[in-house]
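Just one chain is shown here, as structure tokens, and it is the form predicted alone.
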Amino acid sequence: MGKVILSNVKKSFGRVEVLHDINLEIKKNEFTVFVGPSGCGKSTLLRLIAGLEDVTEGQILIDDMDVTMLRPAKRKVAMVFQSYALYPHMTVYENMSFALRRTKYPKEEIHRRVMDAAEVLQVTHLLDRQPKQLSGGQRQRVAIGRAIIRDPKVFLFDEPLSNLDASLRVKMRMRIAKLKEKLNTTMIYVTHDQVEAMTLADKIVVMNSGNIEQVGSPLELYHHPRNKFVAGFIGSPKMNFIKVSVTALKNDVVTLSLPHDRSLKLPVALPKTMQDMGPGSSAELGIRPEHLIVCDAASSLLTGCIQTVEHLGSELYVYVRIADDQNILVRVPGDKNFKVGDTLHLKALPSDCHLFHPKSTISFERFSSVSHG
């Protein structure tokens, strides 16, 4: 139960179109995360599914039933808001049971559901307290419990952890992950934090400027980003993008010119829209900080001067200037000893390289071999 289909969904506020022809299928019992920068449309899309906003064009189906024009109460969804939205004058028990009491559920059934949800969320000892007597994490658990007892087909979470401090976010993230396993139902979760997306999701929907950029599993998006936006958004720290130029393209092998007169040959399949790419064309080489390997000068692909070193205990973040206008970040084990001003030589495995056209932002196919010159 809980399959969601969005078909050609558009949303406009006046003349401003904020969602452009969204097509997406969310399978039953799947944990799907909408992720993207502020203003990308992810929360608006969630509110359309909940029925809190009207669809301008398109269709929304839940379990093959068209709910596009249904009121929120008729859609069998439950939403957890960023602001908790608890009634301050009610106890935790009264807050959790409020929706069922309004719909005249039997008292015995209401009590059973509240107690079951309270046990799952470990708030049984808080049932007699009011929201002002709770911590932020406890309030969020109560808000989630209020959604659970409605037994919805789909759970909707709108940035539920954004008001919590860093350590509490980690704890609540673990609770939500466990909740996913216990409830075994469809969940749609909105966040701008790609770490939350990577750790919670079965499927991630990356959004940008009202469009879906890519849909896939966390590892699929990490290893096979469709374009530069996805590559730069998924992963922490962000992927490095290095300006390169094409010096030759023959038999699907591209030769690139890199800083410090280094060259790189990569077998790559070009999309049909980019077959005209040739010598003199610009491109960007993408390599994640954790995939750069410290090496000797003879085998290096990149060479630069260390600008800053951040000590994080188990690892170091090393900022390296490889050209006048290009800096990259390298993540290395914390037991390494690097100093500002040192020269660093780096290389990368072919499977960890990505090539992007800077104008179209399309990613080329993955590389099977690599050579440095």
Ligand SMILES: Nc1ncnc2c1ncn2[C@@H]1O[C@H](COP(=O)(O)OP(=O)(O)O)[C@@H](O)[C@H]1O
The other form holds:
Amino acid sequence: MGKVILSNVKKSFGRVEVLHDINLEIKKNEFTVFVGPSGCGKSTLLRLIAGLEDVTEGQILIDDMDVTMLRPAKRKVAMVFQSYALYPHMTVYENMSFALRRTKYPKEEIHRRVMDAAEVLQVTHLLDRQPKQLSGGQRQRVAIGRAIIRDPKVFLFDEPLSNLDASLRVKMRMRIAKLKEKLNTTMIYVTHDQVEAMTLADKIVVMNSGNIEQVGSPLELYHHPRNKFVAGFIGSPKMNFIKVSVTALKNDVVTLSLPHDRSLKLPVALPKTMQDMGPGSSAELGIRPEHLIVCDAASSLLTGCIQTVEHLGSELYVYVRIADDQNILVRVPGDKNFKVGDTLHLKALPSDCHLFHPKSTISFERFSSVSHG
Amino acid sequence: MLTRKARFFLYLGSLIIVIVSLFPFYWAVVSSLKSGSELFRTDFFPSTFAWKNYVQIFKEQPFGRNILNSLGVATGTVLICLSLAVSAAYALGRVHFKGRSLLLMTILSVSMFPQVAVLSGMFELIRSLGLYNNHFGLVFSYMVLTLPFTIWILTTFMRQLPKEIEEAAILDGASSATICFRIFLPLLWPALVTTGLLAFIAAWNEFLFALTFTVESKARTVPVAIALMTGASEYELPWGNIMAASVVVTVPLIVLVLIFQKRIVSGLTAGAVKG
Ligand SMILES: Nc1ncnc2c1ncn2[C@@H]1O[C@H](COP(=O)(O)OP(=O)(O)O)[C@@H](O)[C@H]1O
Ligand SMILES: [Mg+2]
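The form predicted in complex with the named molecule is what I want next, because the block you gave corresponds to the form predicted alone; please supply it.
Let us now look at the entire complex, which starts with that chain.
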């Protein structure tokens, strides 16, 4: 249960429009993650679905029913807040049963459901405590418990892990992943952390300043980012962007000139909107740090002097200056022995290269769709 | 760390403040224990302990009744005032509507009228409502004095409560009344105690309305009863009795403050409530 459709949803606060014409379909039982930089409108979108804010324009449907005008409690959605938002003066049991006590459920049924939820989240031993007697992770679990007890069609999570420390966050992330298997309900999860998005999502919605940039599975976004924003946002460490210029464009093959007079031929399918590209135009070449391969001078695409080396144990982050104003990051196995000042020759498979249109700042359309092996 | 000198001046300063603020009360206690002509000598310590004054105030007039009146009126004022103020503060603090800040400013400006300015209007109102010489009339008129600041303080506290708690309750299907009284009220206890105490003191000490709206000595509240105490002759002011009465009526306030002391202090930090 829990198919969510947003059609032409807009939201303004006063005169400022913070969400522009959002269209999105979330299938039932899908784990969808809204990801994007802070302030891009993720929380606002989630709160529109919850009904905590009214849409300025557009429609929201849950299970094919128009809920745009429905009160939050009638939408059968539950939300877990970043600050947990537990009722401070109630015990865990009272917190969890609060919603059901608003309804006409019999007492035994309420008790049974609280106990069930408490067991799933392993908070049974905490039921008599007050929120202030709980640790951050325990509060988080109670907050989730309070949500699942209502058996909602859609779960909404707004950055539920960002108040936890790093190790606890990883633990809770796994717990949420398990919960998703167990509950089999539609979940919409907001985060600014792309690692959380990649690890949890069936479907990622990348947002940027009130627009949806791209929707897709984690691997789709990783391999086929539609524009420079998505390319830069998904994947850690960030994709390198290298300024290049087009020297020739023939038969769906683009020839690029790289620093140090090297050139690279990439197969492209030129989209209609990019017809203005031609010899002489500039573009940006995107290559992920993990896709750069150390090689000999003869076969290399890029060459440069090592500026910094970061040892992470299992791997090295090497910063290489490939042109006067251009540093790139290379990720290599930890057993390699590179030193600052060494010269490094690098190459990448054509299928790991992404090309982006140079001009527009917000929506760099992907120039080519590179075929993958 | 403070140097010795700085600490000396700190304690000296504190001592001066304590003496200045407590001396009038001390003087009242000392005077109340004197009798007859002793009253007109300046002794800083009582030489004899004359409890006569304390006995007299209860014998010569219905002072016990007056205290009960005051207690009833002040308690009633606090209860009605708080329940109205909590609802008002919920609306003013948590519900968005047009003219909200205008309304809030209006409420505040009400408290700026001098009491005398509303006195005659209030008198007419109370008489036409048939509340003259009646404690309900006093409670009613005290709302003018206590509601503005109570609403203001509670609104401020109400605004500081985390929005997410309210939203969680909305999603949990709670009505506005449930949110106001089941979620927010328990979180506002410290603020309620603080404002309630202030309202109690205001009602307890009020003189002008109490004097105007009551006639019989049985209906009077304590401040009026004390002011109207007369001696054996018209030209004699019974200082000893007045001082004894003053001490007696101060005691309940002190007891209240001591009981709620912890709450008052935490009332000042109630905004720090975290989910
Ligand atoms: N209640 C509000 N009133 C005015 N502006 C708001 C309100 N809520 C959010 N905004 C604005 O909307 C934009 C998106 O906010 P939000 O959805 O919280 O971003 P995110 O969750 O992605 O960090 C921000 O620019 C924020 O300032
Ligand atoms: Mg947010």
